[in-house]
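Given next, in C-alpha cells, is a single chain: the form predicted on its own.
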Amino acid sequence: MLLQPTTTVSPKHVLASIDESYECCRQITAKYSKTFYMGTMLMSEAKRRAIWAIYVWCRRTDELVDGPSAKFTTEATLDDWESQLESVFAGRPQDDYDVAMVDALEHFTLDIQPFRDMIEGQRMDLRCSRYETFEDLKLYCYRVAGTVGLMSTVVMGVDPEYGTAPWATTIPCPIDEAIALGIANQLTNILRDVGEDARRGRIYLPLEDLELFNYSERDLINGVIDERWRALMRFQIQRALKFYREAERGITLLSPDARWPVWSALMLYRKILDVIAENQYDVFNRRAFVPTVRKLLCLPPALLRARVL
C-alpha cells in the first residue's frame, strides 16, 4: 500500500532526497504496472523519472477511491488532496513522493488542470456506480485516464522538426490522440476488471449497451456468460480498438526518443483485449494478463513502427 496523502509536514520529518524519491516512484511503477514500466525503460532517464513521478501521483489519487482505505474517503478527503496538489505545483512537497513531482515540474512545464481533472474523476466514483450512456462513461475515462495522456505528452515532447519546416506556422501537438490513448487504456481496464468491479457493486459498462444486447445488471452481477455477453464484449472491444487507432495517429508527432516507448506501451496494453477474447470473454473468473514472452515479442515490431511510421 502506498503512503496516504498528507497535508502537513512534521517539522521533525526530513523529506527524502530527490534521488530517493524517484527510486520509490520507480519501485512502485515496476510493482504495480509491469507493462507500463517496461515502456518507460525505453525512455531517456529524465523522461522516465518524470513519468514514474506522474504515475505514482496518479496511483495515489486512484487509491483514495479504490485502495484499502477507500471506505474512509469523502469529498473532504479529495479537497485535502487537491490542496496538497496545489502545494506541489507551488514547489512545496508535503511528503516523500511529492519530492519527485516537484523536481519533475522543474524540468517539464506541466499544467495543473489535468491533475485537477483526475481528482474530479475520483469524485465521480464517489458519487455514482453506474453510467447510463457511453458519453457519460467517456467523460469519466477522460478524467481518470485521458488526463494521464495529457500529462505524459508534455514529458514525451513533440518532434521539433515539425516546427522547422518552411511552411510550418505552429508545432503540432497530439493532444486529442493522447487523450484517446488514455481512454483506450481505461476502456481496456474496465473490460478486464468487469468481475472485480461487479463484486464491489460497480458497473462501468454503459447501461444503454447492456440494454442493447438484452443483458441485465443482474446477469452481470451473476457473471452470466452466454452469446449475449460475448456479443456485448465484442462490441466493447471494437470501441476500445477505435480509440487505440486514433491514438496511433499522434505517435509520429512525438519526439523520436518517445515513439518506441509509446508504441510499445500501446501495443502491450492492447494485447490485453486479445487475451480477453482468447479467454472466451470470461472476465468474471479469469483475469486477462499478457505473459512476459508475448510482451517481449511486441518490442521489435514496436521499434519498427517507431522508425518508419
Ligand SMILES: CC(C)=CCC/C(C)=C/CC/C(C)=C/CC/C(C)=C/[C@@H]1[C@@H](COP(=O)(O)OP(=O)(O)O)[C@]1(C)CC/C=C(\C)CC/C=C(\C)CCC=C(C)C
Contents of the next structure:
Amino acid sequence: MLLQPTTTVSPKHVLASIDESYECCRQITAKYSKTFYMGTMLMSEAKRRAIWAIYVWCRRTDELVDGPSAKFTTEATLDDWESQLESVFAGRPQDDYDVAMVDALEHFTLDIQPFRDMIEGQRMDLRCSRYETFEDLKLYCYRVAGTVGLMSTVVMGVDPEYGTAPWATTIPCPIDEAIALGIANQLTNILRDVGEDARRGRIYLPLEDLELFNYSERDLINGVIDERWRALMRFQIQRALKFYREAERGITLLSPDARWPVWSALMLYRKILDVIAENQYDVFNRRAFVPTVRKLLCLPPALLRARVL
Ligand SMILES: CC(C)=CCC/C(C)=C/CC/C(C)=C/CC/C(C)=C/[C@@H]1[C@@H](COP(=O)(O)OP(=O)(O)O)[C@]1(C)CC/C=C(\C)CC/C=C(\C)CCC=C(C)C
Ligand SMILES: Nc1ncnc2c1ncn2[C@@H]1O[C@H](COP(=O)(O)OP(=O)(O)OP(=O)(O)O)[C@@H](O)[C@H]1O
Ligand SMILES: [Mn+2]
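Let me have the form predicted in complex with the ligand next, following on from the form predicted on its own.
Below is the whole assembly, all chains and molecules, this chain first.
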C-alpha cells in the first residue's frame, strides 16, 4: 500500500467518500499493526474508526523518515506535511486518507498540537542519530509516541463517573499516564530494533547509558553480546517497565469501553520485552516477535484487569 500520494490533488479531483476512506484506514491499520488493530476491534464503531484515521496519519508521518522513500525526505517535505495537517484541521482534506481524519475531527475535539509535536519528532530523526542523555531520548519518545497517547485518549474518553463526586469540579484526565504508555511503547520499540537501527547508522540508546556499562558505540555496531550488553539491556527493560507501571494507573480513569483495548495493547506490547529476555538479549540477529497465539492469550487477562481494576 502506497501511503504517500503520488500526485498533487487538483481542485477538481474527486476524493474518496468518508466510508471508503475509513475502510482504507482500517485495512492499513490491520496490515501494519496487528497489536493496535486487535485493540481497536474491542472499541465502539465511532471510536475505532477515529483511531484508524489517526493510525494512518501517524503511520504516514513515520514513513516519511522511516519508510522506503525516506531518503528523499527533507525539512521541506516535513514543512509541506505540516501545511497539509493545517488544511485537515481547517476541514480541507488534501487526499483520500485525509477524508477520514477530517471526519474524525468533526466527531472528536482533537488538539492540533500533539500532531505538530509528532512532526517535530520526525525532524529530530532527520537532524540527529545519537542521544547523549535519557532526558534527550525521552523528549524524542514523547514527540513520536507520547503524542499518540494524547490523541487516542481524546477519542477513547474518560469515565464521566469521576466528575460526579461532590468535591470534583472537573473530570480528571490521565494525560501523564497516556504519555507514559506512548513512551513505554517507544522504548520497547527501540530495544526491539537496536540491530536494525544500528545497521542504518542510528543509536537510540542514550550514550550515557552505554558509558555506564562500559559498552562502546563500536561494540554496539559490531553486535557484541556479552555480560556488559545483557546488564545494559536489563537496565533499559527496567526503565521501560517503570513507564508501563505509570501508564497502568491511568487506565481506570478511561471510559469503561476503552479499558480492555488499552490493557490489551499495553500487555501485548510489553510482551515484546519478555521475548527480548527469552532471546538472551540478542536484538542484533533476531527480531523479538510475539506469536499471534500468545497475543490472543493476553486478551482474557486484559479483560479481567479492565473489569476489576
Ligand atoms: C489501542 C489503541 C488506542 C491504539 C492506538 C493506535 C495508534 C493510533 C497508533 C499509532 C502508531 C504509529 C504509527 C505511530 C507513529 C510513530 C511510531 C511508529 C511509533 C511506534 C509505535 C509502534 O508501532 P510498530 O510496532 O508498528 O512500529 P514499527 O513501525 O513496526 O517499528 C510506537 C511504539 C508508539 C505507539 C504509541 C501508542 C500506541 C500510544 C499508546 C497510548 C495510549 C493508547 C493511551 C492510553 C491511555 C492511558 C491513560 C494509559
Ligand atoms: N514499513 C513497512 N512496509 C511494508 N510492510 C510493513 C511495514 N511495517 C510492517 N509491515 C508489514 O506489517 C506486518 C506486521 O508488522 P510488524 O513486524 O510490526 O508486526 P505486527 O505483528 O504488526 O506487530 P506490531 O503490532 O507489534 O507492530 C509485517 O509482516 C509486514 O508485512
Ligand atoms: Mn509494526
